[in-house]
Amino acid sequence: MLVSACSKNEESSTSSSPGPSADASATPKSAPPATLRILTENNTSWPPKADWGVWKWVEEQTNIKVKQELQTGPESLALAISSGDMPDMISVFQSDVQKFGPQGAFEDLSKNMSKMPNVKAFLDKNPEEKARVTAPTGEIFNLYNSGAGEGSQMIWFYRDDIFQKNNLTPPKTWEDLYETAKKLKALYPGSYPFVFRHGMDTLNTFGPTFGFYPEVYPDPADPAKVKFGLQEPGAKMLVDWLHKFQEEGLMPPDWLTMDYKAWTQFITTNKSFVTVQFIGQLEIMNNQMPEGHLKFMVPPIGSGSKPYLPKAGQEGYGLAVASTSKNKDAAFRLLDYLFSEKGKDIQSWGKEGETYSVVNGKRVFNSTYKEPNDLRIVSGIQTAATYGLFDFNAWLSLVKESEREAYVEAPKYRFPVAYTRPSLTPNETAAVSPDNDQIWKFWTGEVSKFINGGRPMADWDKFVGELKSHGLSNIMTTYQKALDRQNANTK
């Protein structure tokens, strides 16, 4: 259980002590109010609301009130910092920061550490957080959110019921996930067996029980390297799989294109039963389901001898300060109480009376959160600038008990290093971008022929000698050079 900050550190942030320690966020009493405008997403599925929770949390700790302002379609950013009128705070993906730190839209929080001691100790305990907001130059123009991660991760899982009527065993392997596919199909003739929604992009989850992502990324076992994924022969082994599949009807023919609504309707309708998807699926699936109950898979293995699943836990959304907002301070401190261990508790939990309670010695959520997503609807909670450091504890406590399953298992699986790369600098994204969209637009059409048959598996090295005259070159060099210079710069 967490605790909160003791009035002793309290105190010594009053202090004109010029570094305060670590968790030592101003106070409503010693802090002078402030009002700050914050950009962030308008989700339709948790409709932002003034009086949510987080905001009041906020200033009666921070004694700062936030304003929030929404994001009306993908040009609100640009439009918002040539206005000449930015909000004091935006929120931000590392796109935005590649495109709109270097043109000076954001403030280096690098040179501001001093007054968020709380980003410094997270930033100092974490290096692979620091590595990714650190800019090319060494600017830091944004903070990730973290800690709320765990529900991105892609799982594996199956129809129980299905395989205990049957007397079907989880496959282990690669092998036996066709095996069992064909003898699923036998039993159900109507049915495609293995399912998946996210088309090509789901490469990404199968690869890594291959040995691979599908473009550039860090060699596991030299993260100080990066390799492309498709050069390497779990590549071939895993599209040769689903080719098998393919053309034995055991996954569906419209794969490529295939959206949440018609992959639910084969959940639902006893017409598939494996597939891979996110983790909060599992569960919203089973809620849906007339008959029949998905668990957790442990993903079967393709190559090697150890089940992956891609390494998950990242966040990629977080907060930027506008490099012309007159409340600079303010900002760096809203940062520094969001990452702070109390800003941490208050704002995944809510406070005692008002949105738990404590139950033999455990928090328990009042009867208003019902399932997860109503922390984000009711509350506010884990949604857009409204936490620096996340509770998973209190998403999870909300999941059903038969569903935690998934949540403990996952993290087992997963692969060495994530599907990431090195920030590059405005001309080296400017040399790269036409190269990586043209290798992107060829190996994810020849990949699609080789599935679908319409290309024979035997070309497949001659495909991989292709790749090199789509800027592959070009594209290793650059982000070699990024990923030498990242490290550099973190060490």
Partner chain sequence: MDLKRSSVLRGVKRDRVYLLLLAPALLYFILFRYVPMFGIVVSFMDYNLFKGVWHSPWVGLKHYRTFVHNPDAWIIIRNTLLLGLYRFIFSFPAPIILAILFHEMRWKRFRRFVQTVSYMPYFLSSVVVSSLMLMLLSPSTGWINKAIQSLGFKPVLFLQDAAWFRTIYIGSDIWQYAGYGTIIFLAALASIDTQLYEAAKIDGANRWRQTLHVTIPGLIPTTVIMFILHIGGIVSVELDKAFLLGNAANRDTSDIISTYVYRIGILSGSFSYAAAIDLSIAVVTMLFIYGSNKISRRLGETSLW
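Switching from the form predicted alone: structure of the form predicted in complex with the partner chain?
This part shows the chain on its own.
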């Protein structure tokens, strides 16, 4: 009811051109000054700075001064909320919203759409996004960033120079991958030809090519049904392969505890030749390597006939407004700016003369920015809470011509469904969370044993049966119910 009432009011102001008319209302002259505290991630690869351009441009455009507060660990958000002194705005993942939204931590944005015409226009234009942010009870507790999802895609890449030198071709299947790794191990005995650094989470990347994600996800054959990936035959095949790689020293024995630094060392010192990693790391590594070259690799086929990467493109991170904030109007103004065309442009590119200049009708970033990641390090562009809509062309413009291939190729191999779960009500969350923990603990423990050889692969079917005694049926019915409800609401 409320939403439809709001939309009527806005018809007149936003129907013709939503961008400019809305921006006009947010010019610094007419907007009262405000200061907003925003809780965001603390990423050591692009340490936040108070003088980042992104915050300066926000202030110029909206008259809002942003004070960035940093999360020190995964518990920071829970502590900030329970402390009674929540920052005005908070960077959130879906799981955070499910936990704290229904308890009353975040403002219901659906009731404030009249103050955010650009946000409303964006959600109306993108019903899939709207369904994603709408809670089972109808509230909108957060907005997801949009436009930079391509940058968080996980891809495969390999050392094409080493392959060429040794007359090897990039593997097309996991069988090939195994044979190639054996050859490489023979050629470079001290090496671990295949390396990855996200431990058990890497199964999310490998899984699709075997037709599954590890836990709950929508069935690719019938997206109205939920599935539990470890029950799929593909899961057994993947784990069996990883066991072989581990047993024969083709991947590092400490694959489970590998961190970024160790991974970097393996890649840059000729110790590893095939890997999976975030798409941006391909160029970063190529720039860091004293010699040699990495190249995008088509994901090797696991089972079935198609090579797949996880479905990417959507972002899972976004912004919520604290229900206790005293600056809600400023927060809505900031959100609306971030979702306006002007906000999209400035928060992605910065300002002409300051960050880029126009050469032959094309925008070119100035020399401070040498590779895409410098956008984050120097100006904070494309970091948490600094954008709503992102123009990915800004990022791409800094990707070297020779490194563009990955961005063109990766989208061709997307798995039909994304690794997402439907939203739960607070009661459902409370009822399912001990079971979720139990089954996660069980399967990650057992699968690591299968891979490391602590449990024989012959036991796999028994393991799949054991999943049932760890709360599986409660988990499945809960998520199926939630998915049914979500589907009914979107229709």
